[in-house]
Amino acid sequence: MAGNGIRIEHLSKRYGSGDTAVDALKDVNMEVAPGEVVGLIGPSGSGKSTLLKCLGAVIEPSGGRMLLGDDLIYDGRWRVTDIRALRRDRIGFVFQAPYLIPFLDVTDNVALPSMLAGTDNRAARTRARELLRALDVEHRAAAMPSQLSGGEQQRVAIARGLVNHPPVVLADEPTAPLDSRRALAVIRILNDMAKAFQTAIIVVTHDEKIIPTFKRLYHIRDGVTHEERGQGLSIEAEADAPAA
């Protein structure tokens, strides 16, 4: 998708008021370009979860600005009229657990967000199959989630996060339960998908296996972000073996 990916400026979030107020986010600045994957790291209690909820329009910030693509979506208040539609149509989510719907096959699991957005069922399933093909799991298109391996389930979850062509995807600890080879395979997939679909992807992680692969990192401490240059180590060699 053309545009500026995602940009946030001086974002803040305060819980409570008066003497009991807690500033979970104080001055957060972040910019992720289309086609780029960046890491978001920080200790427990640093504000990562709050930031992710703000980026995902799950909670409302207290101040600052957020731009999604070329559109200003928050500037002291929400600038969109339908927050649920914003989350559904323009923000993709990939979680630590795949959260696939057990009674839907793989194709319908991926197509569902597009159907909910009003896309014709046939077109939604066609888009789902294209993504499954890109992620090398098209041969599992008719399978039920219980028939998939853990690695296959995560690929299906990534396809679902991309199905509505979102300008941004938020991946919350997507490699936490995986061994090194499978974790690196997931990161390679996210990088490939970011480039293929010009999606800005933010990966929240504690996983030391993947942190060296990022070219850019945002480290959040006490509610403030600090941009760091990552090592950008190649993920090709160790991730080449097929993931289960």
The other form holds:
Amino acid sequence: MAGNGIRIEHLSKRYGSGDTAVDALKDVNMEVAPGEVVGLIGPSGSGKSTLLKCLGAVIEPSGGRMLLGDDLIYDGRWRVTDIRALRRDRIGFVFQAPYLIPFLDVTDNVALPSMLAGTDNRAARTRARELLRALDVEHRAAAMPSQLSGGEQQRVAIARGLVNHPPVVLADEPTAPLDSRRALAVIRILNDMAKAFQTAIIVVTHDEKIIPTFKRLYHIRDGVTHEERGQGLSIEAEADAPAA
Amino acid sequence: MISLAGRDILHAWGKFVFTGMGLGLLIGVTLTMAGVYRGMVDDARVLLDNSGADLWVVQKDTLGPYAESSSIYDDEWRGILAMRGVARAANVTYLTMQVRHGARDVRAMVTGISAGEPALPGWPPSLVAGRQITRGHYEAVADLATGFGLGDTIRIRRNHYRVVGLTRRMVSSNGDPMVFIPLRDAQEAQFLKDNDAIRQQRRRTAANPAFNRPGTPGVLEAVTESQTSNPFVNAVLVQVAPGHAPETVARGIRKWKRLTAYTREQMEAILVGKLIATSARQIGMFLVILAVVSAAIVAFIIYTLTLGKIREIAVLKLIGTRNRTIASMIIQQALALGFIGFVVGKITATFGAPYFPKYVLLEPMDSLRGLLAVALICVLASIVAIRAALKVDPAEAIGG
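Switch from the form predicted alone to the form predicted together with its partner chain and print that structure.
After this comes the whole thing, all chains and molecules, with the earlier chain placed first.
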């Protein structure tokens, strides 16, 4: 893994043109090191989702620079020819809802991005089971998504996001549907995985329960990011605290 | 790479199977319609095959005896038999009518055959029970499809006939089963009126001074006799001697006998190209309508199934699935649906065919063509769903 996880410099995104143009992102600067988990917070309409879509190579930014590892992937235009392969091989996604594929079992849900990347089925499934073991859901490897609890589904979704060893994982409000205990468990897993696989993880969240656990936070307001030092509270201590 | 379509089908197999069964019934109707057409063509061919003839000699400038009425004198066969290249010649009459069978009517083609032996053209070539006609009157050989059994009595016009033999798959070009009776009886059946009508005709003839002159006795009897006999047949069936070309023999008959003669190929063209052409077009229209309805159903089902997976498709696209993989998944599902439908349709048509009143012939090549048509329809029908899937924005998987 290169020295950088992901680095973003002066990223901007403008929707529309002329009088109706909207600057969703004006000046976004971020840097997340491998093995680090940072929070991205901000009010509704601040540009969180737009930033996530830019980072995920789902939409094209309007300006700025984006580096993944040591590779420049955007500097006013995409520097990679196959955006789909970029998303598949170098970016992991964890969504607010797990969005597992309902007709695949847990192992194949996790292995699917690896299979899409051309890994043979056996190797992809072996890798998937390693991740499921690390996330403590290996015993549900043959189950269908509908047979899993919410927490199990989210752990499977995390495993899917990590299966191709991406340098960066984008987690979009991964704890929103979970109670405090499960939400903190997910954050602990993300931290463990980030360390274990040297992955940079950006967690977009509104969740007051987990915000104190981040050591670093990016606050986005009106399309501009501000770096803040987080409380970095121990997840175990948070979990033991009485519910608000 | 795993088969996403296969996994989805296995996951929701009930939905696919039940939808496929519904589609299958429609495909079954389509295959049966094609089978009805094939049956009509086969009936026409069977009629020609079973007649045992190489040539059909009919009234000049008619398409008889099956497609048009034809009437020629019943002594023409002697002259034809004497011609070069003719091995056998025999008179034949055809009359499609309702035949009484107990309390019910049976539609049948009553065929009058000349006295002789089974090898003579027009005779049923083989029997499944009983014997051939050996007496000159009041015996019949019936096709099994008439429902008659050996020893049954058939009423044709005023006469009763005893069934002495049963045959199988002897049908007219309309699929009506045949009843064979002696030629003389058949000629009478074509001509014979009821008793009241005969009395009326005799009275009118007697009242006509042209036929009933006091000075010329015997004229009235001769005229009356001519009115109650029928010297006509519908056709003369000819078998050509080995080494002679049917067309050459037919040319001679046309030239010297001033009659029209058709070869087997010409007669088949008349039956298939003229007699059942309208029915064939009708069936063709039905097949087109059924194909369009099938395509609409498959398109609707696949489109609905695809819309139900928009979020999954967005996730698949976001994690790097190629458009062609998603399109392939939809096409495979459409083909699977079509295949299930075809299997159900084929089974339905196969088991349903014997219950149709007309002969339904399901040919393997028609089934193969049907399978290819179903595959093509499914691929075309999945285009709408593929367009919808390809329009899905991967960003839909990300909130906001």
